[in-house]
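This document starts with one chain, in the form predicted on its own, laid out as structure tokens.
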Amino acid sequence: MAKLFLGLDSSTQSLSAVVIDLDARKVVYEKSLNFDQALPHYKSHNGVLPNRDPLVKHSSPLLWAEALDLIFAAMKKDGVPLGKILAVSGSGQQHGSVYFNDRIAAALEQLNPQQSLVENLRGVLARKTSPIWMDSSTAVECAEIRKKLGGVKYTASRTGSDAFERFTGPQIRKFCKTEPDAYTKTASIALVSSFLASLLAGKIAPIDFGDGAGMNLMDIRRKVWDMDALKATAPNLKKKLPPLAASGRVIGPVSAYFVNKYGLNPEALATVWTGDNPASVIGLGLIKPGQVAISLGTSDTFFGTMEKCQTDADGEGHVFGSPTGGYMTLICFKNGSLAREKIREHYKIADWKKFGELVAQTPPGNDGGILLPWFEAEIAPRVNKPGVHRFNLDAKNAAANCRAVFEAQMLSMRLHSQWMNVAPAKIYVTGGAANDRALLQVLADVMNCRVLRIEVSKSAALGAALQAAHGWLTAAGKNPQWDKLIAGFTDPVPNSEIRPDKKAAKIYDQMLEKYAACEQEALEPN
């Protein structure tokens, strides 16, 4: 009998499902539901509710619950053998928080399959909407928490990250300050991941170490709630939080709601969910310390894995618990494809093939020309005021500027990931720009290591399915090994390897210091 496992991923804009056949080593089913299209009555735009304040970004937790019903209905309609699923796990967009009153536990235990999940949840929310990762309205609360914990370096060393606007702790603090009565009536706080895991398990689910670290509330080394951080955030917060647990740990059998309504296997195990970034670590095959993946998308994201916890004293990077044990690191560079596209548009370059040809016309190191392409405020380094800076670079020279944007982005990644003390032997790349060989060659040369392309369309949902398999095997006493578990699911694209040019690598070794000096000069107040 095939061993089938279900992974779900509730991202900002959609809910995705992936079913894997572990014995056949393949994905046997994929499905995605776009929130705006499938659930238009919530009036969300790209999964976010409209708000007069551009800094406030909330979503409806009922939208996520209704989407869960819809995707199970779709799987049933599509003939997915739900009765043969052995375990379910999942991931959710990080940092989104859901607030319940004291009726939640009873409601979860008594989910009625004759009603929808939304109907079952009527009257249990202490707050109608959920602040999500895009919310940047908590700068004041971040400053207050940071001050109470002793500054950027101490906050990061304690919780894994500096206090960030999109993190859950500052969101909770703002809620407590602005709606004190509603906060007092809040009996339980969940993340997107633990909320959906709770629905599947029919009981309040733990928060895992990966997503828990995205709250500025967890002691990153001991993996327990940090009492000083809790006190710095809001009163009586410990009572309102579920316990912390390892990703993929079995909570219990799935709720009878899903068994009776959709035909899910009554013996299927519900496991602890994680955040979408930690789940992607599995889906991209990053299971050993020192492995690195880069997602080249709207923002460029640098993922690393490490055994022992190291934190960023400058507070630019993040450390989360990894679902495979140990830690994962994440650095987000906001000016990713956005900056590359701005350069292409400015010089009226027809397509990326022509862009790559112009890069090839210029030498590695660009004759000393450096560009800082901060078209938007940047996270790493911290740039609050957008601006494009050129050093020894002619703004009229299209080819030089094409190379300069590639070099700047890769040198910035190398510079701002040094705190991890990771020297990767190879880097896996994914995302929209991963097909651009000219960009990948610059990446290989700057990092002086092999670059391999990996095509995983739903890396978080795949990671969740593999996490479900790991949880089920562990519960069965099988002691599963991650490298064997992911084999066949996360292999690089054949013949996609790009090797560094040794001469170019030496040039970039010398250029890194100059790039850092240019960054520092641009960041100094006038």
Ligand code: XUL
The other form holds:
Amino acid sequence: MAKLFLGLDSSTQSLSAVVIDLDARKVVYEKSLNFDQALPHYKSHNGVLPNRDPLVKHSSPLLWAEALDLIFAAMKKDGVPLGKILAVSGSGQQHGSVYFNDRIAAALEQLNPQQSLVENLRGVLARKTSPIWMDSSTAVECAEIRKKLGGVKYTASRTGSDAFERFTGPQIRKFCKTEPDAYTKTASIALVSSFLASLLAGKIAPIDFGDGAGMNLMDIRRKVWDMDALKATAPNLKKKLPPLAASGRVIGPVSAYFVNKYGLNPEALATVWTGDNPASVIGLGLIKPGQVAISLGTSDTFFGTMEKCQTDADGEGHVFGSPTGGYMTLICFKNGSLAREKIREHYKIADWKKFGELVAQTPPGNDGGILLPWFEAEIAPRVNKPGVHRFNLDAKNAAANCRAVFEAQMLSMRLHSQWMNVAPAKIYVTGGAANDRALLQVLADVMNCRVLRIEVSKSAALGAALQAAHGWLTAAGKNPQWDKLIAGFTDPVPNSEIRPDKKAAKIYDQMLEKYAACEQEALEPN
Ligand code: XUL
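Switch from the form predicted on its own to the form predicted in complex with the ligand and give that structure.
Let us now look at the entire complex, which starts with that chain.
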């Protein structure tokens, strides 16, 4: 009998499902449901509810629950053999939080299949909306928590990250300060991932070590709730949080709701979910310490795996528990494709092929010209005031500016990932800009490392499906090995390898210091 596993990913804008056949090493079903289009009555825009304050970004937990009903209905309609699925896991957009009153446990235990999930959740929310990762309205709370914990370096070494606006702890603090009665009535707080896992399991699900590390509340080394961080955040918080657990760990059989309504097997297992980035680490095949992947998208994201926990003293990068054991890092560069596109638009360059040709007309090192393309506020390095800075670079020279944006972004990645101390043998790249060979050549040269492309459109949902398989095999006493489990699912695109040019690599070795000095100079008045 085929061994089928279901992975779900509830991201900012959509809910995706991936079903894998483990023995055939194949994805046998993929589906995505766009929140704005499928559930227009929530009036979300790109998954976010309208709000007058541009810093406030909330979504609706009921929207996520309704989407779960819709995707199961779609799978049933599409003939997915739901009765044969052995285990379900999932991932969610990180940091977002859901607040329940003391009726949640009973409601989850008695989910009534004659009603929708939304109807089943009536009267259990202590807060109607959920702050999500795009929210940046908690600068004051971040400063308060950071101060109580002893500054940037200590907050990062304690919880894996400095206090960040989107992280759940600062969000909980703001809720407690602005709506103290609703906070008092809150009996249970979930992340997006643990909320959906709770619906699947029919009981309050643990938060995993990956997503738990995105809260500024977990002791990153011991993987337990950090009592000092909890105290610095809000009163009586420990009672409101579920236990922490490894992602993929079996919670129990799936809720009878999904068995009766959609035909899931009553013996199918519900497992602990994780965040979308930790799940992507599996879906991109990063299972060994020292492996690195870069997602080149709207923002560029640098993922790495580490055996031992090592945190960033400057507080720019994040450390999360890795779903395959050990740790993972995530460094987010907000001005990714966004900055590349701005340069292309500014110089009226027809397409990326032409852009690449212009890059090729200029030498590596750009004759000393450096650009800092901070069109938006930046996370790494932390730049609050957007601005574009040019050093020894003629703004009228289109070709030099095209090369400069590529070089700046790749040098920035090298510089701001140095604290990880990894020297990868190869880097995997994915995302929209990963088929731009000119960009990948600059990346290979700056990092002095081979670069290979991976094409997984739903890396988080695939990672979640593999996590379900790992949990099921572990529960069956099989001691599964991650390298064997992922084999065949995460292979690089054939012939996609790009090798570094040794001469160019030397130039970038020297240029790094100069680039860092330019950053310093630009950051000074910040
Ligand atoms: C990670 C982060 C985002 C969300 C996107 O820290 O905030 O990548 O996880 O869903």
